[in-house]
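Shown next as structure tokens: one chain only, the form predicted on its own.
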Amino acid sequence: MPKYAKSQGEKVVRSSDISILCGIKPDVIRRDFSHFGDFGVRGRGYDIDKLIVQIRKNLGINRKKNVILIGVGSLGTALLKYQGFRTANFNFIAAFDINPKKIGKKIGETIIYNIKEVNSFIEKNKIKIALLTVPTSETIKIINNLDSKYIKGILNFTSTILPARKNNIYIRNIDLARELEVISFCMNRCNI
């Protein structure tokens, strides 16, 4: 929200704008934004830079964290080739696959690795986020390979839901039905 107000021109934004946008009631918001700091004006809003600045610091997105894929099928490119990634400081600096005819290329500015030299990459580049987009049938296997010493995040797109910890990695599943069974349950519930 703060991004798409500044991109609109806007200096200052308020809570009952963000809450149009993010259907959230705007009382949570200025709750949620007090534990960011003091930046807010009763009755004005809030200074958009000064905002985008703290949202990116509480994320963790306030500097680049390199990342990895490993599974390039067809959700892996198209994930390799989201402009989105880089704009929120995410940098895919390797990818990893079984298949020999993927091997060597690239996908925008990614070179695809064997899956073989994933945990060396890992070590080497002191990697500790990964997007997991392989066959279900394989996912548990990818997991308990990984090495934890360093990957401290995955994100899941593979259907094989997993636990939100393992092997001291946080772990975030993804499953697209699900989002959009969220999507025809908040319709539902509009009447819409």
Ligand code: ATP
Contents of the next structure:
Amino acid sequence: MPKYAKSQGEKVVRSSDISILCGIKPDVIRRDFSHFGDFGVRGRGYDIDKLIVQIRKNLGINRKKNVILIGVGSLGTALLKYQGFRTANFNFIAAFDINPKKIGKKIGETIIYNIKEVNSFIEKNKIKIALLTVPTSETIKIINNLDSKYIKGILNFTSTILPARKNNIYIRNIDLARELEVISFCMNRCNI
Ligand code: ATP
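Compare with the form predicted on its own: the form predicted together with adenosine-5'-triphosphate:
Expanding to the full complex; the earlier chain stays at the top.
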């Protein structure tokens, strides 16, 4: 969201502006940013360029990160095509699937490999992050098979809710249907 202000030609952004965009109270934003360092301009806000550099550093996205995707169905294909990952410095270096008709094909720049090759690829390219878009029934099998020596983060798009941490791997469960339920809940609560 500081980038949004930047695109409007602004040099500084206030915690109150950020608060409107992300729905977090300004004092919480100020407290959190104070952990990053001292780049606030007293009474004016935050220097946007410094803020972007610091946030990217804290998110670990100041350098390009190679990621892989497993399961190139409809959702997997859409994610591979999504430009937002590239903007955020994530590069889909490879995708993996079990379906022989898909293996060897390309989605954008990303080649689809046989799932059997996933661990040798991970090891060779020192891949730390995987996105999971396989059928729910395959989730546990795939996770248990992934080389936990290298993989340290999984973005799980299947409906199986996995523990946030497993074998020293950070897991984030993204269930798009659940996100709609949250919207529905908030609307109900506010009688919208
Ligand atoms: P499709 O395009 O094949 O109809 P879909 O969009 O309906 O897929 P799913 O059935 O959820 O979605 O499958 C997602 C993808 O996961 C498919 O491309 C499928 O071939 C792949 N897949 C299924 N099992 C595995 C597995 N064990 N390892 C890797 N990929 C798998």
